[in-house]
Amino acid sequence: MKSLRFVFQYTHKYTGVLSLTILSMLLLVGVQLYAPWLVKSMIEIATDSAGGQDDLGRITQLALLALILYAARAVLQFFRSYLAHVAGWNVVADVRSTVYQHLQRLSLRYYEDKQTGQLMSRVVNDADLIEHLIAHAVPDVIANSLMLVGVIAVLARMNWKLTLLSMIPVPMIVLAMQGFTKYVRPAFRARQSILGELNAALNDNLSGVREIKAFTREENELSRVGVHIAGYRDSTLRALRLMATFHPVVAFATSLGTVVLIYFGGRFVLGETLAIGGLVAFFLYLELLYQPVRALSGVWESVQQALAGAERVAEVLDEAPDIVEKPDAVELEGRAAGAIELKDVGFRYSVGDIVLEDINLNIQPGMVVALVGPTGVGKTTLANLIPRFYDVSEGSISLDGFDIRNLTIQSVRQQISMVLQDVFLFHGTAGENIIFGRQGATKEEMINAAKIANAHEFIIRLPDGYDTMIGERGVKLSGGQKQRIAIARAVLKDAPILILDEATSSVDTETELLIQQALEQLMVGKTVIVIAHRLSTIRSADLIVVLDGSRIVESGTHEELMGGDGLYKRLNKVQQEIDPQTLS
């Protein structure tokens, strides 16, 4: 009930497509119950009439009728499954929309251990089977209750006795199906959870196919992605093997109904209890009355598939966000000044593991702070706590004098730009990616920022320039290219606040070059902070901050630091041992 509250919610909106809907079965449900009627009024006329031209005439209007109730039944039958599908398919694609909005909401954490092909199968396949609940299995259970109910009084209007001796089977259905569902919903549920874990699978070798092709690892994947293949084709028809034994047992119940009607049917005609047109209409209407039985047993498999479905989508709506926006909280208004407060914070993953702690840093408007220390040391943690990706365990983080966690989200985002090392580009064209922080901007002030980021020459160098499209995560381009465009979509938004994480490592000296100067230009009138492994790319800082072992060790401009003996000292010592050019 939990799961099919869950999908009714959705429903609200589109009451009046399924009113009609209900409203299309009930009349296809009246429709039906009259036809077998019709047939038992013309075995009465034929064998009660001395066929004169009266009883020709009865005979060619209930033709006439039938014919009428067929194409009313047609007609019916259209609304009622396009109807169903306009509904199912509107509620699928409301909670689609919700949940990846809140998939958004969902901070970092979240997403560290999970796998975004698991995530996409619950959006986009688990909610598929949403359809299948509101758009045949729901109508299907309606329509055939209410076939069930129709059938039942109109055969105990014509004889109650056989009536209730056809019942004798429909407890054993009703048992057959209890049982199953106990087994049928957790083998569909345990298909789908297969089927995600081979979308992710899929997702990590397509995107990591340069990774395969390079080591050679081809055969190694395919029998990696083919386990999950296997799996799912056995969770399959592990669970259809359920439905496959449900299905006879249940044929072999309704068919006892029958056994049953030839036996004490047969009793009473002979006995002149019943005539023979009755009879007729009887096992018309007793195959009327077994149909919907045995259409429900196929629903329950619909059903079954759908609800393990909607378990799994409720699941990902019942993560409770980390970073949660205070119901009164302020929108920062204009441009920042840049002001940035650290005070005592401390931060943790988990319980226990302490990754920051006893931070103090106060980064005044304009200043170039850089963060340095060994890997593994909460450098880039400490970065993602600024724009609230995730909320700090101890202490707080102020912008401008005001608490970040007091504002709105949203505001504080917008006041921060970031160039990271792993620079995440969308499928799209070179300009799309540009303009991807700030979308009203017009084509001369994308060009502008690209000239400042120094990528405008290669990009006017592609096939279609700025309208190149750059392929998934910019595989088209080179690591350097990639790393130009983020710097060019990092200068268009002009947000006060620049974040840089590692933005110039893993290139060449020459392209390094060119993207220093356009990181030199980005940082100017903003407050930057820098995360550098490259010592020689942060000695002009104005505050250097020397973390270890989750605290602060050592602090001050790199004259300050290089003239006494702390860790920054050793690691430029290091640097200059491995690479001597590095810190000339």
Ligand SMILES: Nc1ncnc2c1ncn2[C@@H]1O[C@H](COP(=O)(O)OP(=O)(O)OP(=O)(O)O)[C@@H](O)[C@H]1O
Given for the second form:
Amino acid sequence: MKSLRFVFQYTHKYTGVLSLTILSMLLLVGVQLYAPWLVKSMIEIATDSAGGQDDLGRITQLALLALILYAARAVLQFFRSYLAHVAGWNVVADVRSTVYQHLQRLSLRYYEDKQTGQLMSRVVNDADLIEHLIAHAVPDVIANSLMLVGVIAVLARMNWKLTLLSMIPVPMIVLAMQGFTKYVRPAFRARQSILGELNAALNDNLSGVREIKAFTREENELSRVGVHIAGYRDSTLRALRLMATFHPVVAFATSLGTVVLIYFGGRFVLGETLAIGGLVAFFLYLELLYQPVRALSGVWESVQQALAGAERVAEVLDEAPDIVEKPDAVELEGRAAGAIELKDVGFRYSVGDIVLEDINLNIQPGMVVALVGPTGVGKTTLANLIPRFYDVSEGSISLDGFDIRNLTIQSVRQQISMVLQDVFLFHGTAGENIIFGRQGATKEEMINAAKIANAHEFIIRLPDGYDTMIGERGVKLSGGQKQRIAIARAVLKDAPILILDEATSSVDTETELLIQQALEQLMVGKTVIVIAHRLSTIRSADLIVVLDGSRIVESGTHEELMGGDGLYKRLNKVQQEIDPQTLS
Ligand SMILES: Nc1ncnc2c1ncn2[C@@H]1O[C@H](COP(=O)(O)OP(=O)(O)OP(=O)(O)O)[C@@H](O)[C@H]1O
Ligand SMILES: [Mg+2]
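Form predicted on its own done, so how does the form predicted together with the ligand look?
Then the entire complex follows, led off by the chain already shown.
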């Protein structure tokens, strides 16, 4: 019921189209109901015939009428099937957009334990199933129910006793439907969920094709994906087996009507309470009675499928984003000064231990703050709290004196540029990937940003310069080039706060120098939080914060910390031993 309500909240926009569909169906029912009557009339004329011109004329009239009726039926059938799909696919498109928008609103926490392929499957495959519900189920249920009522009415007028007798199978059909519902919907749901797994496995495999080749894992991966391919086949067959049992049960039950009619109809004709013409018409109408019954049992199948899909789509929409904007959130107007304060901040992910505790940091506008510490200590996590990718579990973070939870999410994020270690480039041109930093920037601004990021030189050497497609994940670029595109993006965004997470990790010394220069340009006049593993790059920071065991263990300038005898000095010593050049 809940899933039905969910789908029907999307249909009222298409009431017009759906009403037209239903109207065509009603007319179709009328035409269908009238057709056997023609046969009956024909038989009556023929059997009572005095053989005059009159009767011949009436037969011709009947034939013409039949021709017109069937022509009308053809036109109506077109409208019925096309219009229903217009409504259906429009609803699916609306549902899909809504789900997509909702996915965009959901916080990173939601994505932590979700596979991309699984989510795609809900947006693509499950949403598709809803079409059946709109295009087939709604008009079919309405038209076939009317057809049933109409046929029963006509039959009852002809002979109510026979009518009652021929309805004997109906309760059987209803019982069968109820019995099967218990198994069919879960079977279809299982099938959709396995399809999601198959999508996820494929997505994972195709994204990791390089790793698979490098580790010659083709065979193993084939069997890993193969499990899902076979699983999808099996679950589909399971659902189809149920349906394949259900349909003959319905067909058998309906044919009992014919059995009843042969027996009683024959007796009534023998007893002369029914004419031959009446019995033939009765048989034809009986076919019309069971046509909607069969159609309804087919509809019932697509409804079960559609509801299984709708349930899975609705689950995504039921998911509430955990980073929500307060109704009275304030817009942070203009350009922030860039003061950031963390007060008694504590944080933990949905699973696992406390990652950060008792973090107190007061960052003045224009300061360069470096976060250092052993791997896994929570540096990236701390950086992610500032743009509110996650909310703090304890304490508070403020921007220019406002608790960021009291500001609109957009106005906070607009103040922050991030350059992350794992750069993601979208499928598009180099230029588009830079413009991504600030929509509406001019070409000059974009090129200027690329120059500052030391990216211009290599971009103009690409086959089409800024118009070169750099592929789904920028596969044609090197790690260092990708990073410089990411920096150009950040330059273009020109936000007052800059977060750099190990921006110079995967590059050679020369590229690192280029990137370092680019970053220094980018850092001018901004509040900067930089996470670096190479301590040489952060010597000039205004404040170095050393994290260990989820807490801040020391902080100060390079000189201050080197003067002490803490973790920073030890880390420096170790790095100097491993890589003397970088620190000398
Ligand atoms: N999405 C997540 N869900 C659960 N735990 C997480 C998540 N991301 C990180 N963690 C855990 O939180 C801790 C801190 O991770 P974080 O990425 O902040 O470390 P880091 O200091 O940036 O490490 P590195 O120097 O290696 O980049 C780690 O123990 C990690 O396993
Ligand atoms: Mg990190």
